[in-house]
Amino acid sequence: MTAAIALNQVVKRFGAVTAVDHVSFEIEQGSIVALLGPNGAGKTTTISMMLGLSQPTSGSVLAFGQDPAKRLTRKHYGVMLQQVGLPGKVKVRELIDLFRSFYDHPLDAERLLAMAGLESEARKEAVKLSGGQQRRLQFALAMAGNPKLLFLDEPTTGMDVTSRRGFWDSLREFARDEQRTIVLTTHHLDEADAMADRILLMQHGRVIADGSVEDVKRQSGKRYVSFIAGASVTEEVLATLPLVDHVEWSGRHVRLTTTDPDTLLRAIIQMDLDVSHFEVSQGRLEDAFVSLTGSETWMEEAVAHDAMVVPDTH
């Protein structure tokens, strides 16, 4: 089966700066992949080349075996960028119908409104929607062509908790359709943890980790022992424990970072510490991100446009 996206030894330079440095990977059709990285990692440039908005300095980028810059390839794309302007004086339903007209086999307008939770706002001017509603409308526009490959750049920015939950429910329904592929970038690493089949982690223009969420967590080499500490357990007591890299307190809840949880647990038991509710885990995706990149900043300037980009499909 042809990969949805295939990069082979891709290099992208801007003058003396190498933004992407010999990157190779394939994204299988039907998968959900989170492309993550700290500031300057190169993921925005990589996405730009996958979209066909820029060309590699060397190497190749293919989408369904074709050049992503070709119109016949782009008609299979749905794109939700982080910073998009909506035209004035145009109602929500009118804008959805306009985008549907660009495609041969668009999704039904009523379904798009329902997926975005905007049925009651269909006759409202798009620019008068709230920030979260505008993001949901942009999702509907990205879905208008019934895409095989969907790019989502910080999709839940501006959404409240309820809207975020509804968005991910709609996306899961979409992802269940056969051969649908999603490429996701987000600084909400809990979302990537919950949604992604695979993580591609970039730094300094290279892919430094590639695998399932659990694989990437294991690559960090860090494990976590958590428990509820009794009154007699102090920072001084915990400082005597072996193989503890970091201690994190939240009230009486303690989380210890270690490379050897078995040895650490034996020491806690031998010292007869007043602790309860043990949990041993590989931690959160955020923990792995910080460990692997040495960075606590994972937001990167998104591929942005000053105005709505109308897809060129004809």
Contents of the next structure:
Amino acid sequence: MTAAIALNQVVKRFGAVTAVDHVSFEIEQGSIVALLGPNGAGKTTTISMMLGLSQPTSGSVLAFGQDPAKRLTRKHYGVMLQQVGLPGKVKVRELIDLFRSFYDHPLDAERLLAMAGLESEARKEAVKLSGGQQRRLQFALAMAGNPKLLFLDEPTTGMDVTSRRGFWDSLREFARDEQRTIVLTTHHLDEADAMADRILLMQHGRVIADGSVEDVKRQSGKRYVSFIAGASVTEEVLATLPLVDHVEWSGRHVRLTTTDPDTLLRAIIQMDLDVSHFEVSQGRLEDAFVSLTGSETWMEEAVAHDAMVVPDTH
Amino acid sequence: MTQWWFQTRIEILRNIRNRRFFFFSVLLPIGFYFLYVNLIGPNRVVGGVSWKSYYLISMATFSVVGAGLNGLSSRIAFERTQGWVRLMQTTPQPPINYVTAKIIANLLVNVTEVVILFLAAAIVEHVRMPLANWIMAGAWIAFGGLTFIVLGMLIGQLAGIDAAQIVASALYFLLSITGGLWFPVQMMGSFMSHLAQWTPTYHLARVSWSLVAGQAPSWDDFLVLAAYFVAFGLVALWATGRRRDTRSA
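For comparison with the form predicted on its own, kindly provide the form predicted together with the partner chain.
Full assembly next; the chain just shown is listed first.
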């Protein structure tokens, strides 16, 4: 089967700046891939080349073996871009019907409205919807052509927790059909962790980690030992433990970062510390991300990013 | 064809729902028409015809120029800068549909404006002329207004949302005054009447001024207007192509 997306030695330069630097990967049909990385890593540029919106300086980008700049290739696409302002004086249902008219086998308008949870807003003017509702409408527009390949660039920005859950639920339903492929970017790493079968981590225009969520966590080399500390356990006591990179307290809950959890656990047992509820884990995707990119700013960026968007009040 | 119709239908609906746009491009010229016809005297002869017929052509042209400049400039600037155009480029819709739908919907506005003004003049001011003259003079203004639709699109391609609105309004009044739409060139000094010869507004109106006066329009009107149309169109195409591969954040 041809790959949904195939990048071969792709380079994209803007003047002296190399935004994407010899990137090659294939995305199999039927997979859900999260493209992650700090701001400026080259994610948006890579997506824009996959969408046919810009051309690589060198190398090739193919979608289903075809050039994405060709109109016919995009018949299989559904796209949700970041920060799209909807046109004024147009109703929700009219926009959905417009997008349905672009494709040969569109999904039913009622079904699209239901997927976006906008059944009762169909006759409302699109720009009068809340930020989160507008985002869900854009999801319905992306789904209009019953796409084989869905691109979601920061899809849940501006959605509240309930909308966000509903959104991923309808996406999971859509992805159940094994022919469909999803490429997504998100600042919410817990979402990538829960949805994606594969993570492509980019930094400085290159892919620095590629694999399942488990692979990427393993690749970071970091392990986490956590427990509930009794009253006698203080920071000074923990400082005497070997191989601890970092100690994190939240209440009496302690999380130690280490490269060798076995030795560390043995030490804790031998010292007979007053601790209970041991847990050894590979940590969250966020931990792997921070350790692989050497970036400490992941959460700050995510918070700043969300703060700019009008919250979903409906 | 279905795609094209859906796109065009939406643009038409947006124009109908835009009350502010209709106010400025229909009510303002009608108000001016009645005001100045009565201030100057409906039957005074200007440019070989009665003032009420002459000024009808002036105001019909004024309204069409406004629809072209104000209707599309800020709309295109918005859709271009706010990511809508990019989203459209990811769909299989041919880009030409997006452009032609806007042009057709705007031409329809032009026709509506001309019909409303002509009816108002015929009913209230009893303007009379042969049916063929009504149709030719009106159709010329409505479709000749394409030049200003293209100019509006060009502004939308070059300027941001706020700048587009200001530039379009400024050009609207400037071109209307210098082109002799507010006060006839015959009433202006020689400098202003020379300046008028260089404006597209003057030549758009002059074809229909000639028609209502029962004269054959002169070739230079068509030539000058066509030259402006081609120039605006080429710059608009250049501006569209120029942005195709710029970096996004």
